[in-house]
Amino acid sequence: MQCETVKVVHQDEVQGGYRLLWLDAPGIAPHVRPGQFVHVLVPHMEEALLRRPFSVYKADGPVLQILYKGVGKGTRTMTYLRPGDQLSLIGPLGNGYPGLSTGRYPILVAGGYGMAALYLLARALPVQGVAFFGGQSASDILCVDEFEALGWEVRISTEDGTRGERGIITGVIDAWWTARDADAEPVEAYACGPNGMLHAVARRAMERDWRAWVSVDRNMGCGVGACLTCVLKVRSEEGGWAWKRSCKEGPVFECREICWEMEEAG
């Protein structure tokens, strides 16, 4: 982990308000592992003291890419960044996704920008499986060509039916699971997206004896484990529960670690 002043190489709009930002970050990019993130200090926002966390989409040589959507003041400000502009980055941060266990079949589950967070993992895994992508509409389905180019089968659902099957992505997963050969390899799932989707994946994993790794979506203050704003409740070895920091011990957890019932209760 290091703090680095990086330069903007390029950025453009992908679709539906999503934008892709290329950053020249030679001190950070070569060390990024799948599922890790960077903490960005948005320039020209002197009134905003906190950084913003962003998953790393791609990291090739000294350049890393961030896929984001301008939905708040900070991300809208980022849309004005131009080549040569500088910004402060801390990273790579967090514990990312582990590799595939021997004898397991990988599936990826993503909602919205979660697709970008899974790309480096899809590229690194030794076996290609099925990637399930869900969103509200077609404009929320990202990176399909990139995953297919890696050899992944991509199955899609949208809530309004504008791309893929109509409905939520867990319905597509259920249909795939029902049609799958009972003697096939056990599943290892990797998920990133809204917390409701992550919980739905976790329930299926526990019912079906999958191993499932989920990247939790929490508000982060410092990004380095000091402020404790991103803690969540996990099961302890003594049978109770304990706090863990999403930015430090996470953001990726095996789904059985998380006390989902406590998360829902607040």
The other form holds:
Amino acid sequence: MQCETVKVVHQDEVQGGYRLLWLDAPGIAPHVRPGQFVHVLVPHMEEALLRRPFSVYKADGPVLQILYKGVGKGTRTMTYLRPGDQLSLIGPLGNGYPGLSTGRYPILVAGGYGMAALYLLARALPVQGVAFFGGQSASDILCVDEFEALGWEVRISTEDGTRGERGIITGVIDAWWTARDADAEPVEAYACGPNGMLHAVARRAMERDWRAWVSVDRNMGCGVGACLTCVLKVRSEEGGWAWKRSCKEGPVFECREICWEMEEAG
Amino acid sequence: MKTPVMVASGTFGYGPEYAELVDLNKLGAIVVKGIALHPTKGNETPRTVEVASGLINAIGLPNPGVDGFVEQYMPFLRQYDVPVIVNIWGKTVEEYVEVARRFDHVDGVHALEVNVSCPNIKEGSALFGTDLDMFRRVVDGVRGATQLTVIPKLAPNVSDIKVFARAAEDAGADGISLINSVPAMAVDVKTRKPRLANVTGGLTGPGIHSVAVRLVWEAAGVVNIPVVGIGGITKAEDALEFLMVGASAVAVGTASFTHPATALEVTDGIAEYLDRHGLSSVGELVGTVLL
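Can you give me the structure for the form predicted together with its partner chain, which would complement the form predicted on its own we have just seen?
Full complex below, order starting with the chain above.
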């Protein structure tokens, strides 16, 4: 982990408001593991105090890429960044995804820019399985060519039916699961996306004996474990629950660790 | 202290969280997050909300308790050449006294900051900061229970800060620190719900700095013990303001979340100011505001 002043190399719109930001971050980029994030101090936004966390999409040599959408005041301000602009980055942060367990078959499940957060993992895993990408509309389906180029089979759904099957992605996952040989290898799932999607994956994982790693999305403050903003309830060894920091012990948790019933209530 | 610039309680964890990013040996002191007698889980989420020029928090003082803190964090902190100030709190006067007593002989603990003013604890702690009689009882009790330096941290939401500052001195406090966060609330107008699970919280950050300067000025004017200025410091000028109105040390709070090295940059900035004005020590600045 370090705090580095980095330089914007390039920025452009990919599609539908999703943007790709290339940063020259020689101190941080080479150390990023799949599923980790960086904490960005958005320049020219004095009324906002805190940094904004972003998953790393790609890290190649000294350059890392962030895929984001201008939806809040931080991300909208980021859309104005130009090549040569400087910004402060803390990273890499968080635990990231673990590797594939021996004998398991990997699937990826992502919604929206969660797809970008899974790219480094897709590149690192020794086996390529199926990637399930869901979104509201065709413009929310990202990076498909990239995953296919790595050897992954990509299955898509959109709620408006403009790409892939109409509906939510769990329907596509369920159809795939039903058609699958009963004696095929057990599944190891890696998911990133909205919390409702993560919970849906978790329910299936628990019913079907999958191992499932979910990357949770929580409001975050410091990013390094000090402010205790981003906590969530996980099961403790004594049978109760304890807060864990999604920035430090997470953002990736095995789905059985999370007290989903308390999350829903909260 | 090597520098009058410390890091404030609740904004720097217990030290390890920032050790990779900040040279802890260069801090004036580390004031660790509030410690109670027993482990506490803290509030439900959402616990913080960013507002214009500030952050409202209602973390609820989660902590591992005295024994947990001493076991988990003191071995780490003892490796550094930096004073450790433990922020302590309790739900009763007796709990404050017991926590102070237990820290009295813990190797590596240099002082106790008495948190009488966290607005996020129910069952009475906020009252300790705003009810003069309760405040006196806590400070008096803690004073009697420890040989360590005792620094009550004052609440900003009192009608006359001078009364509390004097009461602290009279009860034997070695110094006072102020201000704690300012009670605050934010509402999500789409859902009409409070933006914090705890409904209300405490505002910190640049938005409270000028409020804090005025309160430090008033408090420092009526006591002879050292005053620690806290509230919305993001740069050296903010710290210089506190010194000029009478603080002899300062603590950087919320800014560490955004710029972990703020305290070090403030230290450098103060040194440059002293150089530029031909001053040899921070002491020459304290209380020098021209009225």
